[in-house]
Amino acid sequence: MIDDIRPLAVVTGASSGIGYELARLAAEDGYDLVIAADEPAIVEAQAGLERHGGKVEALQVDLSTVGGVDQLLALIGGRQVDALMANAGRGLGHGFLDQDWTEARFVIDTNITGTVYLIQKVARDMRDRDRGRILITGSIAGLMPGSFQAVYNGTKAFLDSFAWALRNELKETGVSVSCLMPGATDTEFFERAGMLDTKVGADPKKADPADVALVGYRAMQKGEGDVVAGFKNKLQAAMAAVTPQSVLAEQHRKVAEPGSGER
């Protein structure tokens, strides 16, 4: 059957956004698709991708909690997955002690307790096959103390060092694990996140998603370690290498705090 024959791709946070545009190179790729998202828009999502030929299965769930990726994981239904692409990921601004707390545990059990989970079942029969591409959608805000969205780059951090770890722990299989780290990203992440009236998310010169995700889906299937989309952010990088956190968090304030946009 045709079915049988198509590789498989399992994309979260793929309603839209970097998400969506990683789902759509994987169809024009011949990938069947399994896509999640916990937004309602993730039908629509699947009706867009289904014009690329092949067959895309949707979910609406919940991935911050390890009951909802177990539903992601029936709906796989022990097929081999030849591609992750973790990147659902959630975003949450202001200071850290004027934030509810439920809505940063969810950002952290989005970002790092349901990702890792998933790819650790995932990863785990591509280990067995010795086969597979993962790509993990971390950010140039894990390099760097993010002031007013502590929680956030926080969690980046974690996903661009994980990683790596991984990556390293499945040097000698045939598995490779790739980090994409895009940095402000023309998305819905900055309503989501309460920041648009900032200075970074009333910017109107973040980045192209295609774009984006374009450079991860070529840095994944080349089993590149980690890239970095941008030339701006490259920079951005490359200079919060050698910066004093110090200094790293007062530049970060200056472009997340509340009002910023406005000054």
Ligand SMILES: NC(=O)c1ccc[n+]([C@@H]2O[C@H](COP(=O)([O-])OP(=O)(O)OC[C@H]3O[C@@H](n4cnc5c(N)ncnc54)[C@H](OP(=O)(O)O)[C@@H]3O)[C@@H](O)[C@H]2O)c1
Second form
Amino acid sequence: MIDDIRPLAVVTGASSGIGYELARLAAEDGYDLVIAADEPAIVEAQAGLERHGGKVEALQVDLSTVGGVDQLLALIGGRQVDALMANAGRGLGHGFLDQDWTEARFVIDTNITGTVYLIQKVARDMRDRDRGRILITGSIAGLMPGSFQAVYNGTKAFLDSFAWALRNELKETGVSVSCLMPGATDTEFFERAGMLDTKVGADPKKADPADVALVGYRAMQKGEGDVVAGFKNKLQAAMAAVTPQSVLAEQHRKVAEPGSGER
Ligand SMILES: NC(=O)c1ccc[n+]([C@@H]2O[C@H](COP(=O)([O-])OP(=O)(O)OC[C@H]3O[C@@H](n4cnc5c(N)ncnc54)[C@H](OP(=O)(O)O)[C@@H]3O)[C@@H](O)[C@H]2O)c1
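Complement to the form predicted on its own: the form predicted in complex with the ligand:
Entire complex below, previous chain first.
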């Protein structure tokens, strides 16, 4: 019977990095979990998270597709979702014209389409119940034009903006929307994005994903609007607000251009 009274958290992209740490925090906090990612490592993550005592259901699914998100919704099965952490995301380096279109589209479909579709479905139920917490993993990348990561930064600009808009639309309800905005974090992200030869990808001083997740998790629980993880990133975010876009784009080129890590 105890299972019946545990809150439920849904975490996407929970197989590694920031998402795994978000799921771990929720598990430690007494949530049952539904977790999803698109590779088999999600099953290993499930085993690790089950150690915290709650029920953990894992789904290996491609969340860049409506059909994939529908599979996740079917697993949730109309249960009350107390916390949704929409975190799954992909990066992609190199010049836009040199990117493979399928890969670029996968970034858009994962970071934007799948994310907002899932949020719409889950948030409608939350609004009906007048209760729920949503955390979207955006990025400080959304605050600057991402030369040599143009599509990715564009998707994060979308999410950073979307989070504030949805938050405002729901302000008279018991549903909160928070946006976690990490800077460079030490996860598999840069390897998967093909950016290990860039200055940002090779930076040995990236943030610890556990620290980043904790900042986001706390912001979600407090119902805060957005949170930038880390002092250096807070400074960068503040500077981005008063720096011309052309200058930001040039700065981004310096850290994200292929080969910049070797200079
Ligand atoms: N690392 C950074 O510097 C940084 C900075 C700012 C924001 N972020 C954001 O933080 C979030 C988490 O990234 P991370 O840094 O923790 O990287 P990560 O270790 O690569 O984790 C990404 C997670 O998203 C999942 N995912 C990606 N595409 C998916 C898809 N189509 N369907 C289902 N799951 C998918 C991955 O699952 P699989 O392993 O199964 O593919 C993985 O669990 C992303 O939204 C990213 O944009 C990262």
